[in-house]
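Only one chain is included here, represented as structure tokens and corresponding to the form predicted alone.
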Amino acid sequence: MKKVLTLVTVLLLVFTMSACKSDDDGVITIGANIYTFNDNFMNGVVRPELERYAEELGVELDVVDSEGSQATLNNQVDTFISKGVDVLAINLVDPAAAGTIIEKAKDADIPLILFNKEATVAGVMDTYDKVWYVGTDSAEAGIIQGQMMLNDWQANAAWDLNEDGVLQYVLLKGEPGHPDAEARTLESIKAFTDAGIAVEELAIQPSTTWSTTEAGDTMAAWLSTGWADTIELVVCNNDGMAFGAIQAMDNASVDIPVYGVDALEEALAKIGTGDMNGTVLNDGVNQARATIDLAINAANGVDILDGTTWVIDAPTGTKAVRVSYVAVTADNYSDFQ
């Protein structure tokens, strides 16, 4: 009788294990978001590559729109956790709220890859051993853009409209508090002051969503104040805002040098036609690929860089993979089209 019971127990165990395997096809599931689908760069470059690359590597990716709301993102993360995703890939709405997302992932023991928006609270990444960041060095874009603008300013004496040797500029900043917006704002103009060139900031306009429309309205307002013959340079912390500024200038029949960041397809085309002077490649394709690569390794519990060519950023220990920016000008824009 004991032998019969033992045999039945073994058969039940085998059946149960087989049933579990049939319910689990072994495909890694990634719960991901974009902070808002209204962002030209995140929705037009990063999201498509996340989806394409995930499909290429045979992983299941569920991408949702957080609609610019951190509260919405928090709820979406709760939903992903309840669904039992293997790993989270999160584009923060509010970088200062990283701790909330990290805590949720830690409590559920789910690996977490933050991408594009870096946590701004010191030490928060160290509170969980299964969280990493994929993005850029925020200052690098501003440094490259600043050097590009400085070189062109020095090569074009006619840009100094009032011949006073001072750069009069306006700046479309982007999302207040965003690490990229803050660093680009600082570094782009610092290139001039470091070179001994005096600058005068006529106006700076933050946006809430890097909005093309808002940037266009802002630029139109600046031009209507009589600055059409005063502004010598339009600095834009992303291409989307540059597009709005260019449209406003077209409407006012003025031509002012303008620079952006991201190297969107439309920006490359505008550089080719001379409507835009330069941009900086924000390599969203490789940010997306690095995010998926790290997510897969995290889900499999292997070294986060296993089988990849990505490199951990030394200053942050073992937490960040940073993708480099590249200057894009009239000389090389076609290389990126």
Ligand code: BGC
Given for the second form:
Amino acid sequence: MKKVLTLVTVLLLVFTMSACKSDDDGVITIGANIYTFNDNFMNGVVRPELERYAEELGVELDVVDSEGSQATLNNQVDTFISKGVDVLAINLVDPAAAGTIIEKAKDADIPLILFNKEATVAGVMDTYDKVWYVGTDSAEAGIIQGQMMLNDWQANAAWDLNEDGVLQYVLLKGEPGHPDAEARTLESIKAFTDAGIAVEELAIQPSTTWSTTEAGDTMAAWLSTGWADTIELVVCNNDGMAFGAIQAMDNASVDIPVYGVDALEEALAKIGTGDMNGTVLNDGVNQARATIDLAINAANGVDILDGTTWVIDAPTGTKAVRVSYVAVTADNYSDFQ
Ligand code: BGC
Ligand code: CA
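Show the form predicted together with beta-D-glucopyranose, please, the one above being the form predicted alone.
Shown next: the complete complex, the earlier chain at its head.
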């Protein structure tokens, strides 16, 4: 009898432990960050949905601001681990520093979901069986943006201001080395060259935090160098930077076609008023939901896609869920408002 009782006790203990995770109250705790709360998209779209959806699903979510510093993020991860969170949801500051975070998670045997900034070191995702990525196919946004700009260029002969058949453009780039920024920069212009249209890059300027203010200052400088009648297109890696460019154009009383990525509320409004020509929906709401869904499954130790409709892009073997981008123009912007 005593043996049976002991067995029952052990079984009960095992059961209680697995249902409760590390918390006494049985609630899953997710330790998360945003690389900087100054980012329009991450702080304005992704973070609110992470918080709302976590609450809806009854999990505890702690989101900290890494203030654009990978060193700060490393410390925040150490703190989360020492607090005993069940799972980490991390927005890298430096996409090349994924290995450091993965190693910390692996040493503590805590599952890790990376989101929005994909690791750039080859093979690093294979160093831990409990790490996954949630984001997009970086090139897709650039391909869509490029196609949109090309269609408009071909439909508006007057956009070729100097009538030389060549597109003179400026490009406001996001963070150098960020897969989204690199792929968007490449693909958006490739749409023109692939279509046999010659291009001339007047200038390109990156911004580490994809900053509206920096983009505004850059655009103002370009306009004041005498390019107000020369620039035929303003290509922006995201909407936040497009807003800065538009402000600078307003100040200088010029109106040059401008395109972004993200489809922030303000961008949709600007497309409505004709201040912006197009954007690409970066579905931060679904990226946030996928991040939480995967985090919960990882914490519970069940199949990572259990009970969800997400898919892992198996062919590339990157253990990633990629949410699709959608073109947003004057024809369909109101569908997204
Ligand atoms: C978004 C940008 C954002 C960046 C942050 C990108 O996917 O389009 O707006 O600044 O992620 O990592
Ligand atoms: Ca031209």
